[in-house]
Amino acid sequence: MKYAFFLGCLIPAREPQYENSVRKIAPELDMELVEMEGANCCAPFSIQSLDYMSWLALAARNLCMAEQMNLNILALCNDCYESLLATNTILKENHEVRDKVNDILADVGLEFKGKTDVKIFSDALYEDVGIKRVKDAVKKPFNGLRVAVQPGCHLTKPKRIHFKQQMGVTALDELVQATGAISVPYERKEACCGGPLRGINDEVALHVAKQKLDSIRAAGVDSIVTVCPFCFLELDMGQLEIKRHFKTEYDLPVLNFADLLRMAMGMKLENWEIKAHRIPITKILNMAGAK
């Protein structure tokens, strides 16, 4: 299994450990990631709501990219993703704007042929790897440790809309339980973590995680996994800035699902890994299936 590996801005800037886990795991699931040099930003929303042809062309930019190396893309970014699936969707199914985005691209000498799929890592485990081979590598299994499944806006909302799929169990459920772990339902599940109104409006944004944090400890978990790394700064950093907000303590710790996988299939997170997360994650690296 072979992807064009797309890493975004948000991981390499701001969460590495993220991109060091997927690097890590990949190998021993048979998952070959090969570099995408040169690739661009993906054009998230914010530039969709600017300027609809410029982040066509952005993003179809990272397409071209991977067609010419004969491979689909593999996202670790919830936002990338949503960004380069609507793209490759919608350049897909209209003729029209496809050549017009084609007639930008021809400035730089790329053509958009939709020749190439766009995947999220938590979908290409689940659809390409198999909860089966992913049970099989877990040695250490998290047994008992109680997770509040994040997936995060854009990791559900494209399935609706370009797949026709419901809500309801996850693949990222189903993974998190392949880990020994258990996906315990919570109420606002399905809720924005407040993370894309960050710089728009930061009040309004602490009190969605705030609500979305309240649901969380109602379910009595023992911590958040999730595979946005918008939710994951969202729901980490911001907890400390609830707690000076509002006085409210809730510490939760929270994985990335990477993390939480690479823990499971026996391999140790890096000290400097470790003191990336703002809320402690202490009591998960003590457990049994983490030791």
Given for the second form:
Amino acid sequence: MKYAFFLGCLIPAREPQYENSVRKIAPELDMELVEMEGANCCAPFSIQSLDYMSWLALAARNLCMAEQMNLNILALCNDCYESLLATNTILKENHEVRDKVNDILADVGLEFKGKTDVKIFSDALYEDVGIKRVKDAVKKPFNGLRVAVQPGCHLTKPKRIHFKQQMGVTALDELVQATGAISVPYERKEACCGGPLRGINDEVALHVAKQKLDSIRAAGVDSIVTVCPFCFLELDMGQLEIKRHFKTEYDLPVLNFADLLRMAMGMKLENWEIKAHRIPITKILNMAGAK
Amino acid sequence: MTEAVQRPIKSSEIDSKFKYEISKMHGGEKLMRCFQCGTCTSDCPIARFSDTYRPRQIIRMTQLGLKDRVLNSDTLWLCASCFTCTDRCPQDVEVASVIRVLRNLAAERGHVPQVFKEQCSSILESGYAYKIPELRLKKRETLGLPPLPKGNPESLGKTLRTVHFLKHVEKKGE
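Write the structure block of the form predicted in complex with the partner chain for the protein whose form predicted alone appears above.
What follows is the whole complex; the chain from before opens it.
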């Protein structure tokens, strides 16, 4: 399966270990990642908040490039996924808006035709590779590792653009279980991590993150696993800030799902990748392939 | 916004056409269906910890035509866009999208949080909302990562000139 690989900005800027894990896993599962030359910002909610047509035009540029490549888009970040998927849905459904966007894009020789689909990494694994194939690739299962899955809002919401609404969460749970770990239910699983309020109201953002972490701690887990780079930052680095602010310590390691799968497939994380976690992941590393 | 609500409403500040204006915009179509049950506010992760942010209140003020109060309010920018309200609304009002529509109008008045303006500038400069530091780009090779695909600043610039995007960058520093 070939994909137009949409990296976005946050992952190369702050979490190259996530990108690296995806690049290491992909060939093992016959996923071919084709770089998107000329791609630009996905236009996340901040941009959507400023001007509707600017959002659609920015996002549609990327969709058009994938169409020209004749490939579906593989996104890694929940926000890229939401923006590209929502734009793709709107432009496929609403011909009036599509015509307006195409007028804008005509200047740069692009045209949205509605020929591409947008997938996020976990969905692509679930739908295209399949759970069985993922399970077969697991060589060193994390038997007994208790995990709180943090799906991140835009994996499943709003349901209008996610036709298989709750599948995103279930898929991620099943993928986590395929590594041998146990996905433990917890109360605030589908709640926001607080990340989007960074820079707008940091105080509220911290409270939202703290509530999530309280709920995760109550479930008694060894680790948090997410697919969203914003949730990763908020819950990993956020724990240090919460410690300063509320004097509460969780010591909950946070992993990206790609890191978890990569280790379960028997590939070790490199030193720089281990150090990229603010909450040490030693506990998880010791469990990797323990049984 | 609580403060704004407590101030008595004068008939002169009501714009009775405002709700129709919003209903015509993509995302705002179902504004008038809201019957104020409050599911949005009770499910909102932000309303739990903010003293002022109440999605139901924003919807009601919009229905009532309190245009200036809504559009000039900082509270409008507290939505985290998690879409919980949208998904749980029994009347199918796309609450988060109504808020996006309202923000678009507020932005036209020049009300834009600094952090969003910075993201706009970054897109203009580097093509992306978060600028990827030079050091990171250089480091990729030593980390064993391929160079990032090149953007197309010329083409991107053309697209951004055609839409309203640029005015949010130009307002920077005002």
